[in-house]
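As structure tokens, one chain now follows by itself in the form predicted alone.
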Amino acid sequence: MRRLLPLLLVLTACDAPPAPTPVDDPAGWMVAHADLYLEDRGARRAWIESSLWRPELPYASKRLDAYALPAGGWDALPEMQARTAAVAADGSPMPWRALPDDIPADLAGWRALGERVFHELPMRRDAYVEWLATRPDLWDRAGLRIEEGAIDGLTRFVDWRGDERVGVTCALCHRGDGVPGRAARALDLGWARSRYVESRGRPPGAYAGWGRGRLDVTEDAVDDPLAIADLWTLPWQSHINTSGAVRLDTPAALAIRFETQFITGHAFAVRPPRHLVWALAIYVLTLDRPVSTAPADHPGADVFARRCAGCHDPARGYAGDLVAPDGLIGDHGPAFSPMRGTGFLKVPGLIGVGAGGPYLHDGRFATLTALVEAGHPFGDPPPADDAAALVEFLEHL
């Protein structure tokens, strides 16, 4: 009975939204609906309202009060000039490059544009990241990657005031080991931020405790860093964010998430060219994924079916819906955070989970062995032979 509890939690969580209707071809859906997103404010309004299923949350209300209104709001913000340059590791100037204004005609064109956006568009700017870009002595400790003479995941751009700044692209957090979609588990921006704060003569605060592979970007009064997520299972996910505050009822919810993330990341002063975030969503939904190398008859597959598949559905990229946190091992804070707390936690996908920890949203387990032997999810450890087989199976997903 205990092993069935995760599934029962999903089925009895009457306050949770129903699982979204799956879209068999989310990228194709987005190509077909591009004109609506680009030109129809009413469609975008309907999509954001349906995806923010807890409109009373501060995270949701801030967006509902400003996004796709009949007039004004964030739609009235100036559009950012999509002109950027790589950040050279040796400090030398790099050539400026402009993301195209043309609207792609097919899926291949949208995906190619989205790949560029993933690497080039500054999704946010932070003073401590700009400071870090000038401190090569800290790059290795902070987990920055240097590729072809540039800092992977950072980009130069001109802000709304005409000042040259350094921003963060998707690749900084979601191109671990140089693989698009993989969480950058070596990244330690909390440590870098604490060094920046100290350089300004202030106490380092809680940032240093974030640890590698974890970030807090909620900008509220609560320190709640979360593990950076792999992106491969988004086509099967029912919700975005650890607490599931955004419901992925249509692929448009992902593009709107990117658009509003950009606006908040640039201090509500500018919005992105809308075709770029639509392309980004298509690219993320079509990322190449690791291929399981575990044989179908691997003994760990049977253990997984008995202990894990009730929540982590193999037919959905080993992802699931929302679960109530009662009885789960680990920190339940994100389920009740002031900004996004829904009272639930999202069941993440497990494709590529063997690439390394930290595991669980609070990063408390460094290895899969530690996670399994602790008896995730309810503190019910499996027998030693089952545990070893399950870890080996997970390492090959």
Second form
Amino acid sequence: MRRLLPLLLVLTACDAPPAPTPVDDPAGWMVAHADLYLEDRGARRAWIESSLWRPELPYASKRLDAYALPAGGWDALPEMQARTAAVAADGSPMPWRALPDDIPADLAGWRALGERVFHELPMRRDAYVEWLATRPDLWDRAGLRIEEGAIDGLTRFVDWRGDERVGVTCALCHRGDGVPGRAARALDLGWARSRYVESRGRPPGAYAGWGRGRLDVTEDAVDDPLAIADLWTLPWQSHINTSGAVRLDTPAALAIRFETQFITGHAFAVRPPRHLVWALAIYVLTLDRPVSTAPADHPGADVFARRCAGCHDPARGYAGDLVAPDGLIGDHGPAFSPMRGTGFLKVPGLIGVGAGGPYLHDGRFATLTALVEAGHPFGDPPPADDAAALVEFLEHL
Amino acid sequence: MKMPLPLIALAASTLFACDHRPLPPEPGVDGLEAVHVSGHLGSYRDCPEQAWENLDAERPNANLVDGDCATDQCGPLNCQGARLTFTLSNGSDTDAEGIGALVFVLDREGVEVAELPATALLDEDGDAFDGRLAAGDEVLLHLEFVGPLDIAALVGPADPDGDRELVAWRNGAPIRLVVTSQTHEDAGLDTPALYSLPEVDT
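Could I have the structure of this protein in the form predicted in complex with the partner chain, to go alongside the form predicted alone above?
Every chain and every other molecule in the complex is listed next, the one we just looked at coming first.
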């Protein structure tokens, strides 16, 4: 036993961090806890402290230094205006609409409000997106979609200085093919931005190489674009972001993550009305999900159970907790990013994964076949029959 | 020399009793008080010539606001001046006038390593602040200033070991705000580490 002890210690040290058990009915939990979020600063402070489990990361310390403080900090920012208008494809003015101030009474009300927030509230303003909105010749290549005469994912709003602007909404990145929750894998913002910079006679930056469906989300010197995530398995996830820097101890962590995302997106000048981000979190937790069409006795299900289910839990939308990247084939960069690296990677859910790649955070595998044949996760591919069955099973998830 | 305890006590009490220097004003009670709200170091990746490192005497004040690309000098999104938002209250019973502000970058030890030129002091709605604050009032102010292109070069030595904490540190730095006025003592605050703006936020 004495000789085993050091080994045990090493094992514990390398082990994944403790993962919270997601609450049973996250949307119900949120409806029940709305008052706390809206009225109790101390509750918000406690939630953010427990959710940012690696407080020393700049991603975390930046928020812990500023969110839900007794005085000053981001709570003291004025609220942003929730009055917006769609951006018409033909440039014509669209009617202004305002998100309501009223607190919804029940789950259906919260969800309906959240859906509007997802489509209407500007998460950030980008000068190049504003420019892109005036260049229909580029929309197709950039991956923008037109729906009912408007550019999906763009919104007109009035910024804190009183100027009319164009911003992006959640829908731009999280409503691929018009399906809420699906990552917009065709969207190529790096390309669009390069065109904008070139139109001004300047060489584009590193974003020129992001590729479709990927964005660099950190403010460090490292160029590390990440794939936009599908949002269907949030109710079962213990963590979010590729490196799991945010722990979902409670669903409140999700709302706080959105609140702070709007604050950074508006360059720390305003904050979103809190009932709107609470509604947004309820909406993304209750998104309609693609339903698996693979029969329960599909031969691929068995291969999956043997080789994959240890990390991708079928009872949790095939999501899992965090894993140390040692031995995983692929890039480990995000696990060690200066701003957000926790030393771990999130095991993503696989609902809807058959709708199309590319796969993994850096999009290195174009197809599920390529991913399986390369032997994800540890470089040990299944025998050909098993591989074919597994791919077919995945395609139906 | 050893001093008996009672004597020390006596000396100390006389010291206090005889000290007629005025006590420093208690912040927030009878002077100006600044409280940090938010801030960032801007973003100059698409327009490095506008950053603090590249300012020259002829063109000292690049005034970039909110990626505002009305002018041809500035690129997209990533051209945004730095900004500090704070509340300022006047807890005294006299109106304050001629309020202005200075900004310094602090290094790891809290030492001022550079003054960053302020470009505008704005009120909550983005209009120029008139520099007056009536007794008992509080305002939210935005101070815009020229941020650095590379905060790491400003605040830290290179980190050959790739020390995580140091790497983290070198992506941001605290800012010291000094609020000056014609009528009141200076007020000030040190912010937590501020960072340049991310390209995308999630």
